[in-house]
Every structure is written in C-alpha cells, then in structure tokens.
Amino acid sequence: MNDNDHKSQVSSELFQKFAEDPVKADLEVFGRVTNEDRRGFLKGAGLATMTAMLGAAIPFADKMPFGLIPVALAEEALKIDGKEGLISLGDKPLNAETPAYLLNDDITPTKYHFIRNHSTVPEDLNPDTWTLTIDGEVENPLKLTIAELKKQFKTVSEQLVIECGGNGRAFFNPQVKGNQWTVGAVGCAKWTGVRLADILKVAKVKKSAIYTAHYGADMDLADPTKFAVSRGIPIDKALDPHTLVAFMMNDAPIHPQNGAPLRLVVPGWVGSTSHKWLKRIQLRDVVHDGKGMTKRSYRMPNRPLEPGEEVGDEIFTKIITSMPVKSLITAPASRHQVTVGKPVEIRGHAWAGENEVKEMMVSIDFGASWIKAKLTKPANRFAWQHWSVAVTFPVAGYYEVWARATDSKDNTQPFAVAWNPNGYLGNAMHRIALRVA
C-alpha cells in the first residue's frame, strides 16, 4: 500500500468514526474532551496528528469546534475507480451517497450512482464462470450462466430507480442509528438484463410458492460462513415484468460496487431487495426469514411512535416494500449565487415507488405559497420523472427553495417525516439555499 492509499484508508476510517459518534471520535483520535479542552490539544499529540493528516498547519485550530472532522479529510475519504464525487458514510462496509447536484442527469451516470453495501465486494466477479441458481418451490430447477441468460431470454433495457430505505435518515429528530444518508442514496440508471418472470416461467413455479429468497456472493464481515443479507419479495412482485436480473448498467458492465456481474433490480421497492452479486433465487412457501427480513430490519412499526419512544421488536410487523413519493432539487446546487430579477431554472427529479408523480410544486417563501413546475412522464414505469420551473427572485438576500411532489394516490411529501427508530422511508421535502445578489 502506497502513502496515498494509506492516507485515503486512514481518512475513510476517521470519517466513519466521526459520522457514528463525533464526541467519542474526537476523544479517541485527537484527545479532546470538550470544546474548552483546547490548551492540551494544541500542545499535545492531537494537533500534531491532525496537522500531519491535513499536510499543513492549522492557523485557527483554537477555534475548531469539538467533534468536527476537517472537510479536507471528508473529501478524501472515498477514492474508487469508476466513481466520482461520492461522499463516504463508512468503509466497513463501504457506503457512499451522491450530492444532489451530481444527480442532475436524466439517467444517473454509473460514476455518480450511490453505493450501499452490507459487506465487501466479492473477490471473484468473473462473468464467464458466474452462475445463477433458481430452486425451491419450482418444478424445473435451473442453473444458468450469464451467457445462457442472454441466449435463452429476451434482453430488455429500462430506466429504473433504486433507493436505499434509509435515504433521508440524517433528518430524523431525535437522531437514529445507522448510516446518516441525506438525499443522495438514490439513482435512476439504465439497467439491461432479462425479466425474472421469464426465468420463473421456464422454472415452472409451483402454486405453493409465495415468496422469493435472494442470495449473493457477499458474505458477513464477522462470520464469512453466513450471508451478509438475504432479502426476498412476494411472488407477484417477482413476476412483475419490470423486475430484472441485470447484467449491464448504462450500456456497460455493472460497476463492481453496484453488483457486477449480475444483480436483481426490483424497481420502486426498497433498495435492499435488489440484491447485488446475485447467485441464487430460492422460491419459498413461507415469507422469507433471511438476514434483513426479521425483527426490525427493513420493517416499520404498526403504529405511530412518539419521537424517541423506546419500543420492542414485536411492533415492527410491516415489511417495507414500495418507497414513498419523493423529489430532489438537482440544479442549481445549494448555496449557489443567482442574480436578482433574472429568471433561474430550478430542476430535479421525482418518483413515487409503485405510483406515478402527478404534480410537482416549489416554494421560495418558506411554504407560504407554491409554484407549479413542469413535470414529464416517466420514460418507462418505475423511472423517475423530471421537473423544471423558472423562478425570479424579487429582491436580494437569502432564499430557500423547497420541493414538494404529490403522487397519483394524492400522497404528498411532508415538511418533516414521522419519526421511527430505524430512520426508514424519510421523504421530507428537499430544500436548498440560494444567495440572491
């Protein structure tokens, strides 16, 4: 490992420590106990450590807030071939989100597609030797190579949204555990593969089958004999013509961090069902109970909770399926400066799980009034929809632009989402700040 690789690894680990518990991290890494404990920090090894990592002296170190990770270290935390601009939320396993302004393309470029892992990327990703097994409640079990999938089944390409169930978790109050995703754990790439329904037709699904079970080549970090995650979906969703077994992403091989050489894409549903590095789909006569399917994992409580309320696992009876209505402002970037009296195009995307977005509104006066945006139809079912609106700011000053989508079943994004202890399904309005000069 060269010096740059070592620095990147150290920075990534540091970033993860501060993301999980900034107070504890500040104490462990730099030796500071409180904001007032600067004298010892400035004279001791803590400042020397931070200075060495930054590669320069820190003139105003005495004013640095307690629990702060220098932005230069955060910016260096993620360097991966084929990826650009992603913000690391931790590297064991690697999870990284995309800043909203980098999601401005109609189709999400592979380099900007977020990363959500439960383990490390498997070592052997050879597409020539990779196989997919279909077994369980089927009359004709199958074991297919990728070449056989391409030869025996119709190849289809669709723009499909994949979103982490915890996207938006950072905005829950009080804070909840887990990766603190803001808005960038979502993407709409062009996926190419074959319909899972076509494969299951050849496998001849038994009437007893009610659920799938997904298994990949990613194994648990603590116990390599166990799967890192094993989700499943009801048989009706497996037979949906938009549920794909994909082998290409944006007309190229899938990026290793996004599931090469073979993955499921279960559009509109929580991203954990779209299993990466796919090796096996078992059909079961019961609801699947693999890792990520039981207790609180990817489940919602069966009643509203008071923020911060402590509850037992028994109330988490709702398995997360479809994602809620949501929208994103991708241009201009937050904190951008615009000119007073000159029209500014505000644009972004909107999506709504199993539904379609029917209306898109923006506000520049903190929700006192709303402006209707132009909204496109999706390129295909489960693709996100693009929206835009020209806005003129009347006087100079600080503004916030708020975005609010409404779906075909009249579900509208809230200002603040109802709290749950896992931080799932956060779909609060996206807000950006603009300076008008």
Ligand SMILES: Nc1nc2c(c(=O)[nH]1)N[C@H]1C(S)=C(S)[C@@H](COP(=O)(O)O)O[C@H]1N2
The other form holds:
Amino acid sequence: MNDNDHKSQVSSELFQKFAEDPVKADLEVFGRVTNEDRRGFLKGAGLATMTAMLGAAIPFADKMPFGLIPVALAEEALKIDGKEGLISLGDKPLNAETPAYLLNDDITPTKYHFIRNHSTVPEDLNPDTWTLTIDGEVENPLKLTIAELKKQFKTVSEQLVIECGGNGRAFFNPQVKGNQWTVGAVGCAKWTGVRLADILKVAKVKKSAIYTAHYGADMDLADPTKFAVSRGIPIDKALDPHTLVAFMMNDAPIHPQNGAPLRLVVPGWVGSTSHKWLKRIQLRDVVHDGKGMTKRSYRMPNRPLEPGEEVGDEIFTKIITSMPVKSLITAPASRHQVTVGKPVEIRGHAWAGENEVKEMMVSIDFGASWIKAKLTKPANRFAWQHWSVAVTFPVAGYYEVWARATDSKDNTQPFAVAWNPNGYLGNAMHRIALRVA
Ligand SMILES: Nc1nc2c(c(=O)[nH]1)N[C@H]1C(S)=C(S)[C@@H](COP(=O)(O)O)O[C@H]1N2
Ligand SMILES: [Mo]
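Having seen the form predicted on its own, I'd like the form predicted in complex with the ligand now, please.
Entire complex below, previous chain first.
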C-alpha cells in the first residue's frame, strides 16, 4: 500500500465514522465529548492522539479548535483513466474533481478540468454535422452549423471560471446527499467561441422573452426520451458579452467529457447553466421549468436552516445564479514538507462569481492571525485571480494553511458554511496541511 492509498483509507474511515456516529467518533479521535469541551481547544489525551496520527508535533496546538479534523487526514487521492490525476466520485454518471495542487496553472489545462455529468457522453459528437437551434420567443428562429457560427459571428477567447454548485459539499455537516465534491469541482480554462448575445441579436429576441432553456444531446440514464438536464438563465445573463457558445477549450477542440463539440459557458454562475453538448436554446416567456430547474434543484432555501433540518420543497424559492467568493491554495501541495525558518511561497487562485476579489489572506495558526497575500487583477472579467505570499514557519511540526478571499462587495469566506440540504454554495475557506522540518 502506498502512502496515498493509506491516507485515503484513513480519511474514508474517518468520514465514515463521523457520518455514522459523530459523538462516538469524537470520543475516539479526540478523547472526550461534552459540549463544554467542543468549545475548547485540543489538549491532553486528544492532542496526544492527534499528534500520533499526524506523525508530528503541532506547534500551534493551543490555537487548534477542538473537534477539527486535520486536512492531512481528510483528503482522498484516487486515480481514473482519461484525464490526468482527477479524483473520481463515481463512474456512472462520471464525476471527477481535480486535486487542488493540479489546479496550480493560471489557466486550467484541459486534462485537469473537472468533469460533472448527469448522464453519459453522447455518442455522436461530429462537429461537421452538429447544429445549434435557437427558437421560442424570437422573430427569426435559427439553425446553425458550427462552421456557420464561426463565419457569421465574431470569435472571442476568454479565461472563464466554471464551478459546480455542489463544490464543497463534502464539508457539510451533517453530511448531505450528492457528489461529495471537496474543493476541485472548479476550473478556469481558456474558452473560445461566439457571444450568445450576438446570435440572439440575429435571432431577434421578442420583448416577451425573459429566460433561456438549454438542451443538449445527453439523455436521462433511466429514460432516454428525457433530457439528462435542462437548465436556463435570465435573459440579461444570456445577453452578457461574456456568456459564450464555445467550440474550443485551451486552443483545441473541446474535450468530449467537457461538452464537445459545442457548449455554453456562463461564467461565474452555477456550473449547471453552462450546458454541454449544446443542441438548442429556446427563449421562453416564463422561468424555465426543465430538469434541474424545479423543486429544490439548484435552489436555496428562503430562510436559514438548522443543520439537518427537514423541510418541504416550497421553501426552495431562490434559484442559484452567481457563485460565491472563494479561493484555492494550489501550492505547495497539501501534506508536503517544507523547511523551517525559510520563506515558503504559498499561492493559489481566487474568484467571486459576478464580483471581483479584492483581498486575499492566509493564516498558519488556525485563523488566530492573518497575513495579506499579493493578488492579481483578472485577465478578463470572470477569470480567476492569482495570489501569492511568502510565509516563514517558526518551528518544525504540523501546520495548516488556511486561505480566505474577500470580494468587492465585502463578502468573505466563512470557516464553515450555513447548512443547506443539497450542499450548494460551499465556499468555506480552503485548508491544506504542511509538515515543517
Ligand atoms: N448537457 C449537459 N450539460 C451540463 C451537465 C450535464 O450533465 N449535461 N452538467 C452541468 C454541471 S452540473 C456542471 S458543474 C458543468 C460541468 O462542466 P465540466 O464537466 O466541463 O467541468 O457542466 C454542466 N453542463
Ligand atoms: Mo454542477
């Protein structure tokens, strides 16, 4: 068994334990269980257990909240075929996320872009025969080949963030159903295509159109007469110049798993709006009601919920639009060893849906103090921003680096998100483990 296999086994067991019986798991891992203790910090027998599990002393143990599971014990590392280094969450439908350290590039290479499918990749992805239909509330319905799209409209290239609405779901407590994405259901590739707004101009959208409806070539796994998913966006977002109908990803044809030969990219918004294998966009005079639009799909409750609270569908009135402010630590890789007393460059990306990130902070003492990082401007609107900071670790031992972005509207990342039963919008701070020797 290699180190990664071992780590992933430890972490699965740990998650399993906490999912099944959190009180008992607390007792086993931390050595005590009262609510009083839960508010305290790790010390005594719990600290000894933790130090043994990590194989190193914890210099800032007096700042480590009791009940915290160190990230060193909570990361999975499995491999799948196809793309490189992605972590598979399930193969039918195929869903795979990217470990944070593989997202270190400014522009996410195709091989590292995550995959989120509701069904299987359609069989026929021939770009020469592929057509896009625009219909519904338009004066001039269109049916265009990809060659016609390229010829009739201006081609644009932009670095655009796509993030799944369920990214971060694995950190919800109590655990919720759905793909257990940790931090890697996000990417910022270079997308090339035409503006949806330009196509809609030629289609002559009627005043009655308020919403789009997206249809692709992937059909429901259980019922092939139904679409795998069919979401839409308000007309304003459809007309945003950064909403693209893309035919290239990182200067090459789109990867089959990422929606070849044609997909929507609705940057900054919940990933499910960026329809893959795109065949048709219908303009509607009502909010779209396709698969993934109704009940509690991609919706948030209209009031805060108690963790684990059971509620009816009727309170899920808020359709998710923009994704919240968030950041990743992409270097060093979690669980790497660095040198004591020498500056270590810590870096990553930050993004904020419709907003811009204005400040980036890191902490090496479990959030007791924060260090400001250098932050770049986005390459274009909706591209993620890059940050870096040199940090010197005072003494040897186990550390965690936490990262926190704040956006132009003063929204910042919480330590833990407000619970919702679908595990959406999980923008808790990213944490990595470092061994300092
Ligand atoms: N046709 C189609 N489009 C789709 C999906 C899908 O299953 N089918 N999944 C959506 C979801 S939920 C997300 S998060 C993004 C993921 O894009 P990616 O697989 O290219 O990373 O695609 C979206 N577009
Ligand atoms: Mo998603």
